[in-house]
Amino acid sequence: MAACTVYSTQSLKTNCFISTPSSKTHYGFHSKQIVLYSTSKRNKRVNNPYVITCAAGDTQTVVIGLAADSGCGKSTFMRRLTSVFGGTAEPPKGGNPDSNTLISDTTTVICLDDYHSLDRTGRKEKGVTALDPRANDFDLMYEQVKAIKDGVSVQKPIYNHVTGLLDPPELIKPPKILVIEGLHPMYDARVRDLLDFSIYLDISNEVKFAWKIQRDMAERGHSLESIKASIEARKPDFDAYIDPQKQYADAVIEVLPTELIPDDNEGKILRVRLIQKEGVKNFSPVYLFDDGSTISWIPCGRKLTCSYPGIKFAYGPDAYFGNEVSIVEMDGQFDRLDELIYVESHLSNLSSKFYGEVTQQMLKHADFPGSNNGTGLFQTIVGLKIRELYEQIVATRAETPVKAAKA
């Protein structure tokens, strides 16, 4: 017969989870009482121990989702975001050298490839790509993201991009900000509901093709034919499972071919649009000159050096998948980043801490891809907006107990 021990803890008003080493799932509960069971002395069989983990206090991790196809700038965006919070994201110390996780003082970035349910061989045998939901474990993704958001550590799996195999799991502790980046952060409605803010990097087919040619031909020695075949093979699944997620995003960074050069197909000059959903909690869109107006602006001249084909900005309200949005657009590229302060001074609602912070961040990472065009500019601005969103959420949570005590 089993012995039962009951512990009553009046102070335990938090989320707790039960897990066993033999199972990848865990079960959450919210209680003031913990019941621990043990087998009798007559039963010599050793059972797997149950581990009860409780979150500390009422703190809760802020969760950000970043969706994009592979090779679309997620890594660069993560580096810019981490820098805004004042730190460098690095792999877990002493862990798997092939870990996809990046950790800084404030943020933890996990790659959703780690939730592949099929390794490279398994996908090939079943004839599915990594983009296909059938190759991913959304139940585990939801359980673990929810646990981290509630302040509970998890043992997250690792997908090894070198071997194509699923490696043993790694410990992920709840950070102040958790960023889940990859192909499917907004695909599953349960995971989507856990996000405090979501971003989609939308690279047009023309630009994506130009980028892939530049990277795979110049850096990896791939042939033009193999690059085309790779893109075409992924396209049906991308269109079916990845691209539709942008309708749920709070902010979309859309990268398109320039309109300043007729019939341009090199993809070196870009037109970038920051699409910002209206009415998002703790987020107020950036605007140019006058909030809600429709504006076209060519800043080139005495205060901004512009070589051919120049720079053009635009701003105005619009609709996007049935949602009201504000769009800031930049077409062209900067010749001198130190002159960006002139453009920054005409943008409002930047969520910067001081005058010139956007320019400072851009100069700090001048060697990052996209630093001379709208991709770097809008990634930096979204990073500042996420910092403000985080601070507002933390402030709101701090005020809640005070208001409750006064009531």
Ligand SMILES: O=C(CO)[C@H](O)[C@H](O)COP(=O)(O)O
Contents of the next structure:
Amino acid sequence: MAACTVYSTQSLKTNCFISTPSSKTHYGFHSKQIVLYSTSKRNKRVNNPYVITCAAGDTQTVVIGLAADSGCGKSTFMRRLTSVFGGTAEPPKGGNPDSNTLISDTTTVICLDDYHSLDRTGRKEKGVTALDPRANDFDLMYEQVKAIKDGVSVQKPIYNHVTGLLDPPELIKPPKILVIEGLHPMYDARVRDLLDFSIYLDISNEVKFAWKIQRDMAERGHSLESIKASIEARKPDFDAYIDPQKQYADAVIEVLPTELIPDDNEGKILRVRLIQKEGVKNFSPVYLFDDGSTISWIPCGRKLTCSYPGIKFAYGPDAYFGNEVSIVEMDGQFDRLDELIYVESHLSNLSSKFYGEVTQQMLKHADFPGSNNGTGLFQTIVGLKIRELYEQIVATRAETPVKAAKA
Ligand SMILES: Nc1ncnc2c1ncn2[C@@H]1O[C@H](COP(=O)(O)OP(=O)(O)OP(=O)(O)O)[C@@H](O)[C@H]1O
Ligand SMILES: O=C(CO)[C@H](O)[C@H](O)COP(=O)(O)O
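Go ahead and give the structure of the form predicted in complex with the named molecule, now that the form predicted alone is out.
Next comes the full complex, this chain leading.
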């Protein structure tokens, strides 16, 4: 722990090692403070206590932020991510059946919709959308994410998407990795600063529309007109409050219509770009062939089966919102997923544990949306990157005991 924010004497006892200034003092826990007492002066309290050395908190949670509009693939991404760590992600056992939380051995995914301060009726009455910061409680979001990061359990509210109401809270215990996914993980600077890594799923309007139609018409029985109207109604707030968060993301997965078919308006073949910020702690970008070069690659031929319109990769350095980034791009889709190994062997810095791990993960989830294109490929790679980041943070903590400020 960098500094002891004390939520309870219990968390203090488990997270901090305290060295007393001399043999003439000893310590105790009083309310939420560490208090030093003089051994020689009848246990009188010693004012202005000493520096405390906190344990290199193996209890501290790594926090990942995933931002995107609704229906843009966050759940699919989460399923790929938790699969990288093994085990299955499930709602809290015995809890609210409409909980938005998913828990696995390593990760807990909480949905930031749970911090809506206005329920569906409240938003309607006030004339605000769920994307509007006024409909969300950022103070509570900050307090609770910070508490979890510091190893303290919280009672998190639940927004019930079935009823549109705020349900009684559920207990969230600190996991190894906490993923906060939703509309606003990078909106509030205090929450943003708690993130060890952040991702933005940037789905272009054309593609978002195609996905929404596919899901909301086919699976939820909505009409084409109502889908169009809902997208239009959200757009001003999306542009004002959601989209700007991408400038803060460490990795952006941008999904655009293909450039391989002139004037394509079907939105089925996708051009996907993985935009990776340079210089992010514990994150080293993936590259194609040669780090820092500019490359264009058409892998179709003897080793990769491609039907029309083919597949094109690109890689190179660039600038994004004034930051130095490197971008890997894939336009087109795979015909045979097992042949992905050929592409994988030309990508470097994948953070995989063995040769072929990316292909193995993609084959394992071949039925997930986007498994035949760059969305699935880049989501899988970002999943491996997060695993590596987590392992590096844990290893660093184990090596470096941190001196914390005085209580
Ligand atoms: N990579 C993809 N390729 C094609 N379609 C996709 C892809 N990802 C998501 N979709 C489509 O978008 C729909 C929503 O995906 P998903 O449930 O993962 O999004 P979400 O952001 O979690 O949505 P919500 O926030 O509304 O629950 C899917 O049912 C699917 O139709
Ligand atoms: O943008 C959203 C994030 O998922 C939802 O629209 C928001 O949470 C409100 O939910 P509902 O439409 O179920 O009242």
